[in-house]
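Single chain ahead, written as structure tokens, the form predicted on its own.
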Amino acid sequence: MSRHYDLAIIGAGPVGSLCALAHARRGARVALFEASPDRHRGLKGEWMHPPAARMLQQVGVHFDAPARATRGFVVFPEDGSEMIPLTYPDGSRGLVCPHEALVTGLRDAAINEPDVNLIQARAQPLHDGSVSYTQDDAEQSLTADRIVGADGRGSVVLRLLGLTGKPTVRSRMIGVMLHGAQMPLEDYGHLLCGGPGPIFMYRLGRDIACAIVDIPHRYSNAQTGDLLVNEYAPRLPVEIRPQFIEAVHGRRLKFAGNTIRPRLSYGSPRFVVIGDAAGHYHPMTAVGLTLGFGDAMTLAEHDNFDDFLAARFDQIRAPEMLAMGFYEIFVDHRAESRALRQAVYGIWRRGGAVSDRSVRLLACNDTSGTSLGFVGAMVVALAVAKTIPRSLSPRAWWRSGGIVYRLGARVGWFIRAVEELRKSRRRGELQNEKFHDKLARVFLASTSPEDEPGPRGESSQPDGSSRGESSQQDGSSQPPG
């Protein structure tokens, strides 16, 4: 017999469960579908910035051990220089929680609401607003005023809307589970640069830590073990290396693909996508859960879909560009990206207003496009200043000119992309393809296949020089990052 709900949510992971809980607290009747209750056991999101932690408090969901409060990040530059702590501003705290515990806690809170009905079945949304599913060997269906896809990157709602597209495959992610490891700074996320790709490491429990390793796709699966031991382990602090190597040899590993798919659309008033179904980025800046929770809470706060779009437009632009920008700076092997990376290190080491604002952006406490533009301009200006040679060598000035030219080209395309974004907003669109075409000329490593020339013949030479131009690497980074 057909039943009717205010909302049908497909996917009872963290974002879908929070969405169900937030809507039910506002009086909505919710059908919450989950086809694979155990799918949360892989390598999935566990780090939440302060806004995500506040959202959990807002709905009254609290996590005890092994969940831990986090204070920010610490960055280890690739040149082996002193680590750079980046503490969350104003004493705010984030949260890190094992994914399985996070899902269980949020799902239990949702289904304890009298107006949430958990249906463990594979759901198929239909264009007429109904959802079909099989339960107890019987075909069943229900209808809903709104159907929400919170079912991740392969969302069935995305397929229904014809919005799947083709995400950019960047690399493979491997989670190495470290037993008995001591973090250099407890309650901080550790970003280790250098090597073939970056490492993001954090405490996950009293006796366990997780090191998420980014492996470029040019390396085969057969190379993984030797690569982790010989190329990545030396980047770790000395006191952690034995546990890392032991975990690799013991195969205490989790695997996931790293794809980047910017938020092109949230769907339509009747069929909405949120979380990873709407878009996803490299996990290095850990914005996934925070943006997904924001989608869920904002959707519950706005009955009108256009109001929801307007609110999210203002809230996601800076975090998503920051996520792509940081990935670009820390993994790209072109000379202009190395110059930007050294400029970022310099700003963070000096502290002050620019550093504080950059950390607020990183924490998602500040989602202002103006703040992002200000910080970005200061980073580019410092990178240019540091590029100017202190000698009269024609070769040095030639290299400096090439780097400045390429930085200027990227800034120019970024300005064009922002203008295209403004046009989209005036037309009531979230984004359009022209915006991403222009953005692809800014973030070459994030949007172009590895080891291929970037848009319009951009070179992928290790130093960013054009083909045929001789150059010398400064040794500050091994490609990429």
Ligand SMILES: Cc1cc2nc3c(=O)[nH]c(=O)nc-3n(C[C@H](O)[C@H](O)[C@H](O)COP(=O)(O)OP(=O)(O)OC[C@H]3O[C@@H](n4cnc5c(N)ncnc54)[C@H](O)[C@@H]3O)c2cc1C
The other form holds:
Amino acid sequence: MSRHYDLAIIGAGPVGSLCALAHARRGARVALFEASPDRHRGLKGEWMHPPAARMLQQVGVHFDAPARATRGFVVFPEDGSEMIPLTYPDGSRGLVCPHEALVTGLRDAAINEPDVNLIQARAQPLHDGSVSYTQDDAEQSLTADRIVGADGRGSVVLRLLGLTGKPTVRSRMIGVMLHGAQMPLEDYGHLLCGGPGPIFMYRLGRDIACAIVDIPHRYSNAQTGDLLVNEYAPRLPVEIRPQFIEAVHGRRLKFAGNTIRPRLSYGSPRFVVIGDAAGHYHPMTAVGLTLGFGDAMTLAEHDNFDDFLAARFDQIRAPEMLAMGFYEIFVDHRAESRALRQAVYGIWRRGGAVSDRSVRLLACNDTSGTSLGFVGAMVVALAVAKTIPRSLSPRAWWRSGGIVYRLGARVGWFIRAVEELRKSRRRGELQNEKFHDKLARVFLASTSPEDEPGPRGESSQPDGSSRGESSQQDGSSQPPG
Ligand SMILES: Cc1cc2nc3c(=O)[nH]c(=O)nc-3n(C[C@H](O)[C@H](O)[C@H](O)COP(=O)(O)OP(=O)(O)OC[C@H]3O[C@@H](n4cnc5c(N)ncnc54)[C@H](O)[C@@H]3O)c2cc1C
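Please could you give me the other form, the form predicted in complex with this ligand, since above is the form predicted on its own?
What follows is the entire complex, opening with the chain shown before.
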């Protein structure tokens, strides 16, 4: 086995495997490490937006069944009003594929390249540019011009760079496997609002569908089965409820924690992090794979690290802010978030330019900050307009004044954070871990753990009272009580 490579990639998950493939196609010699070949069997990303599907096509990876082409989203508002279909623009198609098949397909494609050497071992990068690992009970090491951490949330490359903070689990995710369920709109991802947290549901195979249920912190002590059956099942379209309840009783469940880390640094020219190692968000907007694939392909396309950074920061900022902001709007039950939610529904129902732009942003087809700013401003303006009371009752005006004030406070908080982000980037301070937390907290007022108050210490309860939320720090994916 050779001892020196152009690239050593740590982690052969979806992003690491695609990175190996894209680099090998450009003539690089790649060592690809994978510590746990079976880890991809857990609850992970399966829904890919059109840009991700295009990138897979670009490297010539085709997935047959059970992968399926997708057409967009359909949203079910919490008030039970008519569903809102949001079709991907310009006839573009996304892709949904069981995670295991996705990783196996990409990994096989990578190792079929003569210049990719898969090493099944836990890798440890060292400052001198070598990677050590144990194989056949023997300590081994190799060197590479560049070491890429595609090793997910607990990245050893991030640790080497001194960039790890304490991951805080913001909510828990439960994947419920439904057998024989008919989706209201096949080929669409179903976003069900209301209930304690949102549900994202999609077809995964001819006879199987998956519902990813978000369980916010304040329900961390609730009994899972009861919570799913009593609080979430009533939110589902009536034709799916029996399959959902049957899956819960049959324990066809998978668990994962949801931590949030904005992409503020991709490391250095020698030690690069990509995919979830660089940053990760709530799966509700399903951007993890699309952004991770973008990291991998852009890295392969740019020999110069600064060019890679410039291209990447340009493309990721809007999708990641949308991912964090969207989750906040859809999980928070306070009046100002409800007003924003109603405004978003209103824009989607009406259709037209703002709605189109928002769908392009959600699909990651449009990644421009200007579009995000435009859509955000329209949503806030509509939320304010809808808050203005139709009566002269002082009570109604007082209430609406409070909501407008809190909306203004949030917008102000957001603008200050973006400005801070820009300044920190200019000063080269993005390696600062505190900044990660700060940016994540801008969006996550409702999910802030007890020791991290939201903007201006606002309460996190629908009734305005402040109830403590326990903070899990271990990032584990244990089934709850
Ligand atoms: C519940 C849930 C639902 C999601 N749904 C979606 C979705 O629908 N769409 C979407 O786009 N995203 C979704 N995501 C996010 C998506 O799963 C991730 O963005 C994606 O898996 C990141 O891929 P990755 O290759 O960067 O990291 P990972 O998938 O975490 O892979 C990292 C790999 O590195 C290996 N590794 C780690 N350390 C070492 C080491 N020291 N040596 C060797 N190997 C190592 C691991 O074994 C693993 O195989 C979801 C996430 C969750 C939790």
